[in-house]
Amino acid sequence: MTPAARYGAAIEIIDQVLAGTPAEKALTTWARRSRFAGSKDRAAIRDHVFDVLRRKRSVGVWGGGSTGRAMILGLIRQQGIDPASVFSGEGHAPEGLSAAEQTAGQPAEGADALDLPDWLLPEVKQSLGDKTEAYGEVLRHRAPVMLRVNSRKLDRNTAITKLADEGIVAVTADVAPTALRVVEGARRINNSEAYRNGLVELQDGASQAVVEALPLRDGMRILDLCAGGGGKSLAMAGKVNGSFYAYDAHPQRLRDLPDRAKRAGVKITVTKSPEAEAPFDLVLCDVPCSGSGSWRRAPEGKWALSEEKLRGLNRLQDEILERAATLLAPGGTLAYATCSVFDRENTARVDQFLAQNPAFAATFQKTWIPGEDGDGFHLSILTGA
C-alpha cells in the first residue's frame, strides 16, 4: 500500500469507531477483509487510527470536520504533511480536497489544543494544577514501550545486550532499577527469545516503580486483589520470596499467568476466593479506575468518560478498599493503586477510608505523572494496627 492509501484506509477505519466500533474492533475487521495490506501496511494504519483517537478534538479543529477524513486531514496537517500529496485520489488515495475543505479548518487553540473534554478540565486543573498543559500534551502522543527485567535471571545490562542480539535496542530507565525503555524493535518484543524465556517482561514503567515501593519482605503471603494479567504479581514475585496468590473479578484476565510465572521461573495461584486463602501480610489493589494515566495507550477512555461512570468508579474503588482490609492480617500492609492522576480517585479514596478505618494509617502516597517512562499512576501505602 501507498501511504496514502494508509491513510484513506485509516478514514473508513475512524468512520466505524465514530459511528460506536470499538477501535481494536475496527482494526481487526478491516486486517481480515484486507489480505493484501502488509503488516507494516497494518502498523502504519494502526497509528494513523491511534493518533486521530489521541487528538480526536484539536485534529477535529485543525481539519473542519468531525469525520474520518476531516480529522485525517487535521492529522497530516499539524504533522506538517502536504495534504495534496494524500488526498490525490489516485489509486486508493482519498478524493482530493474540495475548495471548502482546502480552506477549512485552523490551529486548535485553548481546551481544544489539550485534547481533553471540557467537563474533564476543573478535574484536571485541580488534580495536577500547573502540570495541567503538560499532561494534556503528553497524552497527545504515543506511550513508550518499557519492559520489565526479571531480576532472579539477568540484570538489566545483559539485558539489553541479549535484546540488541535480536534486533531490539533499548535503554535504562530511572522510573525503576527493572526498568528498561525501548528505542526500536518494539514489534520484535513478542517473538524475541528474551520475551519467550521469561528474561524480560512487558510492563509500564511506573507500573514497576509502583511495585518497587512496596515493602515486601521474604516470607509474606501477598495478594494481587485486583490482577488484571497479573503483571504486578510477577514483578512482586521477582523481588522477594514469598506465598503470592493473584485474583480478578474476570477470571480470563488471568489464564495466561500460570505460563508466564512458570516461564518467569516463579510461583503464582490464581485463586477464585480471596477469602478463603485469608490473611495475608500484603494485599495489593490496582482498582478499577478512569485510566486518565494511561490513555495514551487506550485513547477512547478520554472521550467515553462521563460524570456519572466516574462517580461508578468511585464508589467501587470504595468497595474494593474495604474488602482488602478485611482480607489483611493484624499489622498488614494494603496498598492502594490506581493508573489515574485525578485526586477524586486517589488521596481522597484513601481519606475517606482512614476516616471509617481509624486503626489505619497513611505511611507513603506518591503519584506518577505520565512521562517518557512511564504512564500515571498513583500509590498509597496503609499500614493497619
Ligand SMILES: C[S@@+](CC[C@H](N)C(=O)[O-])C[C@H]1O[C@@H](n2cnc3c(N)ncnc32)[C@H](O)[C@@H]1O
Second form
Amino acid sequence: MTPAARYGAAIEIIDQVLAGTPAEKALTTWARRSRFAGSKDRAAIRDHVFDVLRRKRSVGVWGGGSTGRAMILGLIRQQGIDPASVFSGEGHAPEGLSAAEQTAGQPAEGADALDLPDWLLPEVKQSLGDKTEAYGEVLRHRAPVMLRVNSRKLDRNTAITKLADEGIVAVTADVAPTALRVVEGARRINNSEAYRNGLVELQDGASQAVVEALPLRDGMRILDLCAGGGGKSLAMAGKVNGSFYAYDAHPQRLRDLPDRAKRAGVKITVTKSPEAEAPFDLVLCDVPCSGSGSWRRAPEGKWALSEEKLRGLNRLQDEILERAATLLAPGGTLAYATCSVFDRENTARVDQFLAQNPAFAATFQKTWIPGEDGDGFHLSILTGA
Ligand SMILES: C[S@@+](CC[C@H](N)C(=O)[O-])C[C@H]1O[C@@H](n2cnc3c(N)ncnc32)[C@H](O)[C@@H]1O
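Show the form predicted in complex with the named molecule, please, because up to now only the form predicted alone has appeared in this conversation.
First the chain shown before, then all remaining chains and molecules of the complex.
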C-alpha cells in the first residue's frame, strides 16, 4: 500500500470507531477483509488510528470537522505533512480536498490543544496542579515499549545483548532496576527467543516500579487480588521466594498465567476463592480504575470516561480495599495500586479506608506521572496492626 492509501484505510477505520466500534475490533475486521495489506501496512494504519484517538479533540479542530477524514487531515497538518501529498485521489489515496476543506480548520489552542475532555480538566488540575499541561501533552504521544528483565534468569546487560542478537535494541530505564526501554525492533519482541523463553516480559516501567516498592520478603504468602493477566504476580514472584496466589473477578483474564509462570520459572497458584487461602502477609489490590495514567496506550478511555463511571469505579475501589483487609494476617500489608493519576481514585480512596479502618496506617504513597519510562501509576502501602 502507498502511504496515502494507508491514511485512506485509517479514515475508514476511524469512522467506524467514531460510530461506536472499539478500535481493536475495527482494526481486526479491516485487516481480515483486506488481505492485500502486509504487516507493515497494518502497523502503519494502526499507528494512524491511535494517533488520531490520542488527539481526537485537537485534530478535529485542525481538520475542521469530526469525521475520520477531517481528523486525518488535522493529524497530518499537525505533523507538518503536505495534505496534497495524501489527499490526491490517486490510486487508493483519499479524494482530493474540496475548497471548503482546504480552508477549514485551524491550529488547536487552549483546552483543545491539551486533548482532554472539558469536564475532566478540574479533576486533572486538582490532582496534577502545574503538571497538567505536561500530562496532557504526554498523553498525545505514543507510549514507550518497556520490558521487564526476569532477574531469576539473567541480568539487564545480558538481556540487552541477547535482545540485540535478535535485532531488538533496548536501553536501561531508571524507573526500575528490571526495566528496559525498547528503542528499535519492538515488533520483533513477541516472536523473539528472549521473550518466548521467559527472559523478558512486556511490562510498563511504572508497573515494575510499583513492584519494586513493595515490602516483599522470602517466605511471604502473597495475594494478587486483581491479577488480570498476572503481570504483577510474575514480577513479584521474580523477586522473592514466597507462596503466590492470583485472583481476578474475571477468571478468563488469568487463563495465560499458568503458561507465563512456567516460562518464567516461577509458581503462582490461580485461585477462585482467596478467602479459602487466607490469611496473607501481603495483598496487592491493583484495582480497576479510569486508566488515566495509561491513556497513551488505550486512548479511547480518555474520551469514554464520565463522572458517573468515575463514581462507579470509586465504589468498586472501596469495596475491593475492604475485602482485601479481611484477607490479611495480623500486621499484614495492604498494597493499593491504580494506573490512574487522579487523587479521587488514589489518596481519597485510601483516606476513606483509613477513616473506617483506624488499625491501618499508610507507610508509603507515591504517584508516578506518565513519562519516557512508564505510565502514570499510584501506590499506597498500608500496614495493619
Ligand atoms: C488494573 S487491572 C489489573 C492488572 C494486572 N494486575 C496486571 O498487572 O496486569 C484490574 C483487574 O481487576 C479485575 N477486577 C474487576 N473487579 C474486580 C473485583 N471486584 N475483584 C477482583 N478483581 C476485579 C479486572 O478484571 C481487571 O483484570
